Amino acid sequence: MDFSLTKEEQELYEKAKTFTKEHITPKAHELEKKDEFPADVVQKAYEAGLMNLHIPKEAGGPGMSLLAETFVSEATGYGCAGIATSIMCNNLAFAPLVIGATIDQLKKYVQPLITEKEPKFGGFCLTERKAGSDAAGVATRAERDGDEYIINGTKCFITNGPQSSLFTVFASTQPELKHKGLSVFMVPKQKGVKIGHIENKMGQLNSVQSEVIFEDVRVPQDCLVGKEGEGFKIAMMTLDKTRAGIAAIATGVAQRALDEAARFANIRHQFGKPIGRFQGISFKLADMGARVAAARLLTRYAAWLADRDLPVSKDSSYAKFFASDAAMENATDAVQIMGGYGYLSEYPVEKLMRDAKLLQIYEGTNEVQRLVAGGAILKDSINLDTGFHVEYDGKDAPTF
């Protein structure tokens, strides 16, 4: 067991956070005020070549690992959670293409649009108003027709949609075997695509999420990724794998609630001695501490399970939701340790305390993510041996 980083990996770690400290940090704030898509600071991110991580070498990316993917989502989170869900997001939008297209598809498709001056942008189109963690209930339809799927539906919540290039769609080719009849297809911004409604949020608003409408759009027969009917375990094998990106924004925001408030703890005098000296302080910290290291533990263990391909649905459920609960409880905790300045919008920590909610809720909520991971252990305690042997017949007390 070896925790260490390799030397690429902890360059690229130190360049994120780098970025982060000269171009996120001191600007989120401000920039939070617009309410818009942070152009500048992703197109410098873009350039710095902390985007797109994910796309393999043969289709003109880096090829890089999902754990190295993690220490860019952590140290951005850091800065703002908003931000680098703007940076990051290409990581979720490309995904499903990563895992079921061929390499001839995302050099069509997916390579123009990593490889010019400027970012292009994918956005993840799975959720809809009335089927957000019940993927079954997808209403949009792609219909055969001829050499092409004509797509008609909408989707809501997606970030980046007006930026959006590329849609990675979820669609249902045969709506009466519900969650079976998904297919994905990759859909350009073309006729018939078209921006709906704009989300107002309470948080991460250095974010864009907005309804994104097909209606009778065409799309040729190689825009379809994998075979019909297999949208659904993309999909899941998709979301298995980023959880671990937002588990790493979650532990970057949880970090940053801890570094704040100790700071403000140590500074902050009361009855002769810093506040951080209190008993009832210096616990707390020490608790948000633990949160930290632990999230960060489950997080890159759960990259690195992803990364070789094993059994990882359970361990990045654990990750996405102990990290973002972790981010919500530290950002809570730093307010109260800051007190009446914690709750003033001039100090970063409220900003923390929005933006981390969010993170309990998009890409799975919590409560999805412990119903996987509960029925995860159910399954693998049917044939388990603990060597005590005890057989229950229906009454209150077991048979031994």
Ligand SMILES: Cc1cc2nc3c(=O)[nH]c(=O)nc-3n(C[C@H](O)[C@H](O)[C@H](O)COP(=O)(O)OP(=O)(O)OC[C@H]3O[C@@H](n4cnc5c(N)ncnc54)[C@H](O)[C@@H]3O)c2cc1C
Contents of the next structure:
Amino acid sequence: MDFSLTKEEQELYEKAKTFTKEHITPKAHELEKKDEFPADVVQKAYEAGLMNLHIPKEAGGPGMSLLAETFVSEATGYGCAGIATSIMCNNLAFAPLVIGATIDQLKKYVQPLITEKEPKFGGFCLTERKAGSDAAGVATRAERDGDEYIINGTKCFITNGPQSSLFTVFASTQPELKHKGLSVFMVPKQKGVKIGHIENKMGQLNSVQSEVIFEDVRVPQDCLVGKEGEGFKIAMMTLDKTRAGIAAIATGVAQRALDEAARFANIRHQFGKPIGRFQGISFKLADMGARVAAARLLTRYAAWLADRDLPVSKDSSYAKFFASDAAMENATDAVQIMGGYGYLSEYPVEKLMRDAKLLQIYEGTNEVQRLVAGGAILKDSINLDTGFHVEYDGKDAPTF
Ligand SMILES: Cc1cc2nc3c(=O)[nH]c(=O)nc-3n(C[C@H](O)[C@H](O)[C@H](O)COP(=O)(O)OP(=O)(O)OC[C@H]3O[C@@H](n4cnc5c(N)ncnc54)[C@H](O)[C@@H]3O)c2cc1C
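Would you generate the structure of this protein in the form predicted together with the ligand, following the form predicted on its own above?
Everything in the complex follows now, all chains and molecules, and the chain you saw is the first one.
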């Protein structure tokens, strides 16, 4: 296994680190107070080539590996998880199309968006008020009418919703079939597509989420991605891949929390010495460092598997829940290490704590990630031979 990048990808990673230092980290706190879409930074990120990395070359994109994408997401996440989410959201929105659409569909609907002078955005529309973790329960309907589909329904929590020109919409074509009746459509912004309530959040204030309402929206047949009934499968394949991106942003947050806490522990003196010299603090730093290292490796391993089309479901779930838990724990520890200063909004770490919380929730909560991973472990273990032979249902052994 080799996590090294190509020359082109390595250059992009270096660019992402410099971009973060110059344009994200110094501005993130100030921008957060405005609680709006960070249009200026995102425009610069687009010009620097940090967006739409996964779009294949045949459809006008850079065709970068998922591994490279995780390096870039970690770098931008280090500066601000909210800005990283705004920049990287197209990766989620367009991933179902890269997975399920034909190159001709990508050329027609996605290529024009990624080759414009100004950045254009996609909205990934799965969640509804009554269908969150239970994605198969969506009520949005798509009904066939001649060679068109008519879409009706309301989605919520849609990242970059108000900014989006193209929506990837999961809608039921046969509700009686539950998840097997779910289909996915590309829906360009048009009459009948409305932006509803803007969600008010605890953290990641440098990203915007809204309801997106579809009222009798007509799309031609070639807006269907894959076949009717393939929506749930495409959604799961998408999230298997994109979870590594969230894990990467989380790794960036976890690293930032460690760096800020370590810097403070070196310069803050109490009882006549730097607080970092107290074992209680240095042990915390050691645990934080180990979490970052483990999160990074799990993330890169998941991306490496996905790039080779190897089974990745379990490992991307590990990466997502471990890295986001690491981000939350490291942010909480950093606040503790910085004492009262950690709690003040003038200092960097209280924002990290608010931002980290979301990483445990969106793109599949960490409970759902554990369901995926736990289910895979049980499945893998059915025919497992550990070398120690005992009949669990035998005469002298416990029966279950
Ligand atoms: C800021 C933000 C951005 C988002 N961006 C998008 C986006 O761009 N597009 C989009 O479609 N969605 C988006 N989401 C939605 C997000 O993916 C959902 O919030 C998430 O999947 C959880 O769904 P829910 O909020 O309805 O919680 P619920 O599914 O109602 O879960 C509530 C609680 O129950 C737990 N739970 C549920 N089922 C189980 C189970 N079987 N076993 C154990 N525990 C369980 C959950 O883990 C959670 O703790 C976003 C959300 C937020 C907050």
